[in-house]
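Just one chain is shown here, as structure tokens, and it is the form predicted on its own.
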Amino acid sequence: MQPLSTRRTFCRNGLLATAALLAPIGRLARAASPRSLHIRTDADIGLIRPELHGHFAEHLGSCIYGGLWVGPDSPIPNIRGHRKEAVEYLKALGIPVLRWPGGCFADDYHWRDGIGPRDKRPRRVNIHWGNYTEDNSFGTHEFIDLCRLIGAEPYLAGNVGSGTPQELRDWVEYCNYPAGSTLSDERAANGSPEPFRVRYWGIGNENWGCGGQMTPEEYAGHYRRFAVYVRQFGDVRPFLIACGPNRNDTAWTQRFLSAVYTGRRFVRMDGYAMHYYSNGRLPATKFTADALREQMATFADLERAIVQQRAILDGYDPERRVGLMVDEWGVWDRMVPEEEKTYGRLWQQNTIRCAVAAALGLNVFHRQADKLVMCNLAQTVNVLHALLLTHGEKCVRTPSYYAFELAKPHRGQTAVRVDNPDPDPNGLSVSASRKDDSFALTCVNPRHDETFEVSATLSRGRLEGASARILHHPDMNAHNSFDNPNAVTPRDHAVQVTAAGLRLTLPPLSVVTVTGRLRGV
């Protein structure tokens, strides 16, 4: 291993060589700034679930049809209609829950359209995204389908908005009821005799927006209602998710959640799901640094946001019964409608600078894992913060595929407490977590033109045995295109190991992720 001095002089002098041939305007990195971290490897925040990396698929531009699903008889590679390329990329990220079919789509879709043979299956107007013809080959059987494929969970979001509440409990015994009921028996006819065991359940979507406009409290009494009858069918408790507020909105969960409890006999809720996407001022590969600043901020409105909606949620229940989450999150560009027109609604190219936010919100969600149960970055192919593009026969993996990839080690372990002094929300972020004497670290540089070096202490044990990868380009607009697609992939980073902790250097735009091994706590 190099001297720290050795490899500092090598890092920043080939830095900025590499900045004057790529920077788009020709701005240079600034010298390196020393950053500080305590890890405290005996403080404990919570369990980073799994389900905190978890995912989105709306029947939205080509997100499903193009995207996921080709069809059997495509001549694009497939199992069973779903692209043979998109389900190995996914399945070897792991992903842990999918939620499906929305979004706003959930709140006009009508389960029984999408199920049966697929050429008797109804034509319906898709009348939330741009008014084209659903033809409803991709239903409930080809989503579980996918699931299994890709070894995630089910999340299945329900008709609040133009259903009805036996329509919903009618999805959730056609799905989990083993056998011997009329709606059990036509699931097996349609070729999936073995009950679905679907466990998540959304009442609803958006509701104050395009699930219907509601009030809190009208959106209360909706819930209610549907509520009642999500039922056990089978050995699946359904976990019952209630629509929370666009980003912030603490008065509509606190309207929401009085009328709830208020007076009746409260109806079981098991989720709580806000909203919150970074919106950007430009299309996605045409940044500046004024615009880049801005997004990246809102990554610490995001964990106010988590912070305020659980104290909330406390105050109504403080045994923690209900869990947060975060439906929906992610950048959200300016749309090209020559892009749109191509690709579909809402499909957004996913830059480096994506990737850097994706950290953000992952480090987010570690560093607040005791106050969440959830989160779901919307979507995964094609539209807006998506892990892979395709078009014809080709699937690329975006660099925010590969922000999921470096932050996978943290997932089933406990998210421990890390001093980082730096307040501005532009700044480094930090997480770190343990198992056993497993221990990963996540640092994320959101500056276009300063270099970090990191010293990080411990609070009890040593490491051993640290290896380091990152995710890096010095142009905040880099992508991975149709035609150069491994523009932006992860490589091996430096990382030297000190007898107080570590130490390791990040560039601009950059995730950093250290594994190694914890001795002697």
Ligand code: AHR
The other form holds:
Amino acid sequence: MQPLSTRRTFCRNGLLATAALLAPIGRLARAASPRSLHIRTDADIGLIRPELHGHFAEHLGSCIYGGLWVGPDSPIPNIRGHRKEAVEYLKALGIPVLRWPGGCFADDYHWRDGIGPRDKRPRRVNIHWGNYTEDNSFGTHEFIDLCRLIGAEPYLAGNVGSGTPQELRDWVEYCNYPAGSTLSDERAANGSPEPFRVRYWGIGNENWGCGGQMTPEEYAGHYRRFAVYVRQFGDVRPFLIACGPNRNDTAWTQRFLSAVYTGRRFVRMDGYAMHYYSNGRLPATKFTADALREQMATFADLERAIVQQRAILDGYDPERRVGLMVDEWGVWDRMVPEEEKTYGRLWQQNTIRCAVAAALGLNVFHRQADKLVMCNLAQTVNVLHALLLTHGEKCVRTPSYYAFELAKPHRGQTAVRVDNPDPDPNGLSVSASRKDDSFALTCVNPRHDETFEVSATLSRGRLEGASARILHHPDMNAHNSFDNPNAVTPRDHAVQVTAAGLRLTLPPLSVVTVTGRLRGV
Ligand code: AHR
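Starting from the form predicted on its own above, please write out the structure of the form predicted in complex with alpha-L-arabinofuranose (AHR).
After this comes the whole thing, all chains and molecules, with the earlier chain placed first.
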């Protein structure tokens, strides 16, 4: 960490100096503009549950097959079939929760296809993602093994669209019953005498669409029926997750909640999962200023959607027993057919813009930490907003991987309020948190043509031993390719601790996290 020399950085000469430093950033960069923040270190929002930094992996394209799973006989270095480099990167990031097997795939997945000797498992057609066949060599045991290798809590999405309550009930028993039933003994015979102790169970996925094209009322009926049979087998009480809306579809939520609760004394529901994708109208590496602005502005909509969806839930569940989740989120750009042919369906390159988008999303979740229990980025490897991209034996960490790394200090801390007078959805984005004396602040500049000079005051306490890390690239289409895997990586950044708070510079398209000790709060 280099200390900023003096307050002069913010006077005219300083601005000129900053502009000179930024010269290589390009002709587009304008003079730095000031941004003031007031961090209310004594105004708690809520716990930033580690699960707000969760992830999702579906049988889609090369997310599982060829991505996470290469098989034990592969020449690609692997641990019991799991790509070794991917395991190491994901373990280092510390993924708190991993959702599987879909997505749309979940409502066409029959878990018995994926257990027992691998060479005896049936080959099935993946109807949602290109009608290719897969050999089911990656099933429940392999998924649990992966979760244990990377330290993630497993989250299984059940089949409601084409499955039965019995099938889902049996999956829970197979995973969680300790021993002595036919299903638990089968699990033991298949190599896992210890129960899997899976806590998170999705009751379907997007049942308004690929999960059965149901009306909210139809889904409410199915939900109630399935929920009766997904029981506690063993010592883990299952956390039941209902399918929520696409984006901020308030009608789905109103109608589903009204139908599911009306006339019922008790309905078991622990989570309510909305999906929110931030669409991009261009291919990932061909973004323009307009497309960038449009996509970044969706994060203000995401925040509004969380607030409004929670408010509707509150009407039925004022004690907030049901936790709101953003079960799938991330950027969904225009696919390039040639790339999909080479790397699989929904493969998209991941640029600094995607990392900035990831950081905007994480800031939203931190600011709304009192309303959320889990958020899962879609998807972990080779699909949509990926953390890792693979090609043959190569595996690169995307800029978005590093955005999650920069957000890590917030996990398990309490989010605190920040007065940020910037009303622009493309303006400065901020989240702050603390626990005991440890403090974290993440600032994001989603603009490609403006530097922000941030000056923050603290309502209480003072910062000591502050340091900062930055992820930044002046070219919105910059990415980590298989030939140049370290084009966009984080580095140390200057932060100046002042009597009132702190100051730092945010170049265009940057994410900065400051950490330090908070004294005297
Ligand atoms: O993540 C890709 C797809 O997006 C998922 O399968 C589905 O749930 C959503 O529509």
